[in-house]
Partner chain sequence: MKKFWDFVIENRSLFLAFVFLGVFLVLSVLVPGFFTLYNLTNMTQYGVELGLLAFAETMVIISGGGGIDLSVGSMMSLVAIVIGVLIGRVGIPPLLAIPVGLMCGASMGLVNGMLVSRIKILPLIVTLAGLYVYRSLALIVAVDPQFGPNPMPVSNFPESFYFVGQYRIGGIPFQVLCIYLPVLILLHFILTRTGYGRKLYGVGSNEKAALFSGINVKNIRLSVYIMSGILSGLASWIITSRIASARPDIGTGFELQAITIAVLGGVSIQGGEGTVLGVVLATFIITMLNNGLQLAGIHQIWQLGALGVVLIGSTLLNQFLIKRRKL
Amino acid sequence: MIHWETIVKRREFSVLILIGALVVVFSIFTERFLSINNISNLLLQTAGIVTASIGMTMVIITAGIDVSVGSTMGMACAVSGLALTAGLPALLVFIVAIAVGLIIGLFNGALIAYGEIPPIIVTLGTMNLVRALMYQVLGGRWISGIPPTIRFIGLGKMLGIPISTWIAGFLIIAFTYFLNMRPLGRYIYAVGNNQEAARISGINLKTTLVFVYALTGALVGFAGLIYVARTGIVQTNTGMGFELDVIAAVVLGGTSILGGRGTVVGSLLGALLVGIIKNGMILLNVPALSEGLVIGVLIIVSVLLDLLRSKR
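Answer block, the chain by itself, in the form predicted on its own:
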């Protein structure tokens, strides 16, 4: 039996209604919004955010945060771009991009879990450190003329849908199963709900925290590969602001900043919401700075609603 009352009360349902309302509004004010090309572009642009938001969802479920994902993505783009121009095979570039993100994520996780330093401090430091290293790696220059070795990941389609969207969809299904059905997935919720209770029940807090930050880094590394495959260039500012989009997607999708609650399906809907807002505003010729304003306001409203709900 379907419990409609329970479904309607979920954040995911509210986000779905908001997405539907925005689609109606944007399709009224701009004819191009519902065109096949625009929908395809929208899916291509959100695939990286969806992929990275899976890891960020787990980080925030543990009551943490990772603001270094933009710099991590930029570094993964820079290294994979250099590897491609050096002629490395696609499989090796794939491994390198994920490894770059994984190493940065492990660094974050180790400092947070074993150094007991607040996540915002660690990842804020990493954000600036990695950005500076990326500038050194690139030597202040762009990478262009990247060979089309991996372009199929960013621009290829299957049944009319971008391959990167298929991959993001597969990851959503796989990590929904992982969070709900596997012991480590349930440990992540337990750590976010009450760390002391989780520790007493035998859960290894440090291992769990290192895992979620390392996984986030690896997924962000893959999102960087998708970006390089789609655009074919790497700039010194690649990835700047990406963290805002990813955190917005996760928070708007219903993951509690207080920890212990959230789903990757909600983050998928949040990513689509962010993508639709940005895409629609571009089509309406709204100044780019206004995008950040709208996303920022939505994040604050979502967090306030979350805090009010926690006090009931």
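Please read all numbers here as calculations on a predicted model, not as lab measurements. Rigid core: the largest C-alpha set superposing within 1.5 Å between the two forms. Numbering follows the first chain given and starts at 1. What changes on going to the form predicted together with the partner chain:
With a cut-off of 2 Å and the rigid core superposed, Val15 has a Cα displacement that falls short of the cut-off between these two forms.
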The other form holds:
Amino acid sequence: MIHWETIVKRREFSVLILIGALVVVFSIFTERFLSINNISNLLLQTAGIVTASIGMTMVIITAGIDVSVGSTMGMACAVSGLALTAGLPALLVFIVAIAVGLIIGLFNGALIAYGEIPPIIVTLGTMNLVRALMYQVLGGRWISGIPPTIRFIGLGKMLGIPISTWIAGFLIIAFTYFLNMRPLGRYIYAVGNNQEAARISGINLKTTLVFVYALTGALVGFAGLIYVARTGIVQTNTGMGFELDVIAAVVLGGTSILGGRGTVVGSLLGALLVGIIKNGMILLNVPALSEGLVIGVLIIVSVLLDLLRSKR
Amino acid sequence: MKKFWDFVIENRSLFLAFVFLGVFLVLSVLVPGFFTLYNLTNMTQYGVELGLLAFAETMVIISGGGGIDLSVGSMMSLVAIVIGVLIGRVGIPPLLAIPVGLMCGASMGLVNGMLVSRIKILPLIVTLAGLYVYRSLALIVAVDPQFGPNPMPVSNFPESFYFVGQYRIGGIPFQVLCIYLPVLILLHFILTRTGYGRKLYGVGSNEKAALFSGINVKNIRLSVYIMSGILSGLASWIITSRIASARPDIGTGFELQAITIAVLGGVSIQGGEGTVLGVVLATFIITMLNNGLQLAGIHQIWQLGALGVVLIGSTLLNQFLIKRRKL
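What's the form predicted together with the partner chain like, now that we've got the form predicted on its own?
Expanding to the full complex; the earlier chain stays at the top.
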């Protein structure tokens, strides 16, 4: 039996409606919006944010935050870019990128869980530190001329849909299952809802926290690989501001900053919403300058709608 | 001896004073050109903008309820470009344009504060949205139709505008003596000697109790965001005057540095805790570190890197010492 009322009340539903409305508006006013080319472009551009937002969703569900994901992604890009230009095989680079993210994530998680430092402080610190280390790794130079071995992840297609979109889609399904059906997935919600209660009921708080941040790091490392594969360029400022896009996607998708509530599907929709707005505005020739204005207002409006609905 | 160290640990400001001395000694010995009168006075002017933003974060974070202001950098950018456009393109005298800029900062703070205190949206979300919106507005305002659709910096200021950022009184930079110090004293006075200050700490440490004891929690929360907007405006005025240019991206990244300094200075992210003195010391430490790294010829990105290390290191050390003391 389908409970329509609960579905309509969900945040994901209102985001979906918003996406639908935007798609209609953009396809009426621009000819290219619904073209296969544009849609696959759109999916390609959001794949990285979607991948990273899965991790961020879990972090925020535990009532934490990770502002270091932009730097982590940059670092993963830098290291995998160097490895690729040095001629390492694609599969090895794939592991390297994820390992870089995993290490940074483990570092964050260990400091948060065992050092008992608030997440915003730890990740603010690593954000700055990793950015400086990344500069050191790059030696202040750009990396370009990435060999074509890896570029299939960014540019290749299967059944007309980009490979990276397939992977992001698979991850969304896998983690939806994980968060809803696996014990560890449920622990994440429990920790976010009530840390003390979770601890008393025998959940290992520290392991859960380390796991969540490490996983976020690994996913962000993978997002970095997608970025390198798509653009073929790494600069010192690669990934700067990425954390804000990811957080915006997760928040728009209905994950509560207070913890305990949220879904990765919501974050997927949030990321798509941001992606569609950016894409549509370019097609409509709206100056890119007002992009932030639209996204910012949208964040507030969507939260306001939630508040209004819950009061009714 | 053990008692002495316990006391140091207990007292964040004293702890920071020791860190300050340590960093000062190390830099004086290791970095040539650091320990000169010129450098020591010169250095202070670079810390003023960041120091004011750190004060903004201090007030907001003390107010609790997840209080944080991610939009200070963007507010700074928008105020800078408003002042720049008014003076450089419209031709309004600075004496008129600067108050307009500060009002602009205050109104952005008002919007943030209303959304947080009246509509009860979490500060992280409100100010994240603010970060996007104000940054975007700064870019839009910076567009000069004469030169096409791109945002342009403004730098044709009259000579009088440079006073606040570039002049000295008795060897001490003007902005240190006439803006930073008065703000510091005023905020310290407000927090320690007034009913408002006590209410602010009360709201931050226990909202319910504050509400029941008749404190207007909403207005207190509203006020800190307005203050944050005004302080961002002040910082913006000083930096445009110092570098003689109003750029629409001038404040980018400042929010995180400001939060870092506030937290390093002992402001508890949970609210209700923190002193002006601690934040001032933290500002000194970071400014000094930045200056030392610069003199040593290390790339400026490491200023941020060092900031990260100091932030994590000091918090970790603090936690460790507190734990050991409890045993």
